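Starting off, we have a lone chain in the form predicted alone, written out as structure tokens.
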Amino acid sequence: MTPPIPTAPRFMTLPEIRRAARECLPRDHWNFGDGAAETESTKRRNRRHLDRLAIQQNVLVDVRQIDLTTTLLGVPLAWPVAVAPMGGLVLFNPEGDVEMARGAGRGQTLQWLSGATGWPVEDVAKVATAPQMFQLYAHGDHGWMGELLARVEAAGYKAIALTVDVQQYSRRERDVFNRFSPRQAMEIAPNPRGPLPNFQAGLTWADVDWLMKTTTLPVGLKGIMTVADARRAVDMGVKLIWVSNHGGRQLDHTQSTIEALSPIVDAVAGRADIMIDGGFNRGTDVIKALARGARVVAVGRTMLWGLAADGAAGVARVCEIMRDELKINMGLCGRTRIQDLTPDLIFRAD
């Protein structure tokens, strides 16, 4: 009896991810994901700044066997590769960020859970099979703030990451043009008590200082773009270095994260592990990161258009296709483990 013929997969290629996110979703739905900051010039900066890296090509190195395995914080990972937080994804998926945990589970990648999630963290965690961390944001004072930490650790999750780059909130053009609101398109209610202080706007060293107290967990800071706060973050014992710039979508005109990374790298020279974010959407950009000093990347925008296209598997597919990605160009640069990737695998090439 003839075996039957494999099902091909619904996508073969990121692009079409992409397309197919693109045509599915309402355009404010699209234009919020995609957008970022008034002229855009940082998001198009951390793609551009990525496409002029080159990587060194090393043959006749025995790559049968490839290891992509690491960790973050003493947490085993599979790859990596993390998924980014993201608010507002039930705009994306109805079951929003439940279902990005349930891919992210299906490709065996970490999830970091958004401050600004639509669900409870414990529904969240219920659901996940790979690690989970959680990115807070200050959206109401230390009272608050020591609540919603006392169930994340309940929950499970790994590590707290602390967003500081949201002072304000940025004007987002494409959003401000179409005159969406997320917040309205979401159906999130005012609160019933009225206007709440900035909290964002008024976090300092002292909030850090505070959390590391508060937690019992590993304490990153998701925003760090200057040698200066990197150091200061280290030297107060903050265990993760989240290298930047929110995708574009807060300063405009800032640098690149790729350009921020090898100066802050040899300023932690060690003492925390290292994240960075900011257009990574191939495996070959991973390379780069990594080979620059990160410990991890978080994907965003990838793993978003996976959600949008197809749930959970359009996530699981994203991860597959970046993991095959990352396999292959490991071997053809003649590197067998993360490890491996050292800072004279990657120059300039324009």
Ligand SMILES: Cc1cc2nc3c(=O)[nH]c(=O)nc-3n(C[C@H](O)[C@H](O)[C@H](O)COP(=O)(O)O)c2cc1C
Contents of the next structure:
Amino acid sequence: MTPPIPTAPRFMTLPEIRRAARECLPRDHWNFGDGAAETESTKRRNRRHLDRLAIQQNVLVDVRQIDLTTTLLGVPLAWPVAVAPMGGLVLFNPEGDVEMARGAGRGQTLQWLSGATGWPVEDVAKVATAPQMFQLYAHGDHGWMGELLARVEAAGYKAIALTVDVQQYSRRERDVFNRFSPRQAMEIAPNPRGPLPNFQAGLTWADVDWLMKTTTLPVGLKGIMTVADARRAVDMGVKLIWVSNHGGRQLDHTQSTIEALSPIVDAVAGRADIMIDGGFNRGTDVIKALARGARVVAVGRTMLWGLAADGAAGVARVCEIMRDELKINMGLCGRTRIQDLTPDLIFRAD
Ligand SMILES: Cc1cc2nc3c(=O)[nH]c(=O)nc-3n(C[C@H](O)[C@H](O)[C@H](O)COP(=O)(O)O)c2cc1C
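Just the form predicted alone so far, so send over the form predicted in complex with this ligand.
Full complex below, order starting with the chain above.
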């Protein structure tokens, strides 16, 4: 019998996945995904500050075995990367969040389901084969959130992260220029009773307190950028601090997340797990964040390009390439376990 001819994967590099997504998406959808707020300075700074960090190269270490396993909030993970929560996925694939869950499962990657999902949380959970956690938006009052949280818990999600950096929806200038509304594009009918009150704008620490009393799941806050806020959160019992500036999509001209990270890690002092996102596109980016004390890195747009370019297979391919990069570069800097990624590995090199 002739052996089957091995087929090469459709995509070999991350940049070609991004290019394929750009080519297949309508212009407005591409810009909604790739764009950021106003001048897009935050988005650029995230990337610039990652690029100015160098990794120290330690050689003559036996790196035949490299172990990427870790945990988040006690949940075992195959590797320290997660799919960031993203709303509007149906603009990038007809099966949106469900297809993303399939891809995350194939990539053995934790998925954070967006609170702006267009799908029932149960339907997404049903197809998942990797751990899932839920990002919450205050799109209603406590009664509304309480009902949703009960469904999320029953469906098997392992943690909740309340996003706290969307008090106002920012001016995403590419969308404004394109006269593009994601809600309209997704054909979400306007509420017949008129616009809802902006619950997000009214969020305070009292709501965090309420959330922790209402759910049995560990609670995190996504969008923490200062030591003071991180300290206050862990003092209240928040278990996950997610350093994020929403990939530059909310406050323009804010700090980069990689710069905000170290003082927050020091202030939290092990009392909560720490996640980070914003411009992390490569295995080496993950090394930098973990060495500076993050436990897991969330990846938004790069996963989105995988979804747009080739559905679940594209997401799985993004995970595979990033994971390979992480493994190879850990070997090249002489570290074989996640806990060996320590602050001395990284230095500033403009
Ligand atoms: C298309 C898109 C939709 C997003 N929707 C959400 C959302 O519903 N909830 C949320 O907390 N963050 C949302 N984000 C922000 C991501 O969770 C994450 O913070 C950011 O994308 C990370 O930056 P990166 O895209 O450079 O990896 C969204 C980002 C994108 C690109």
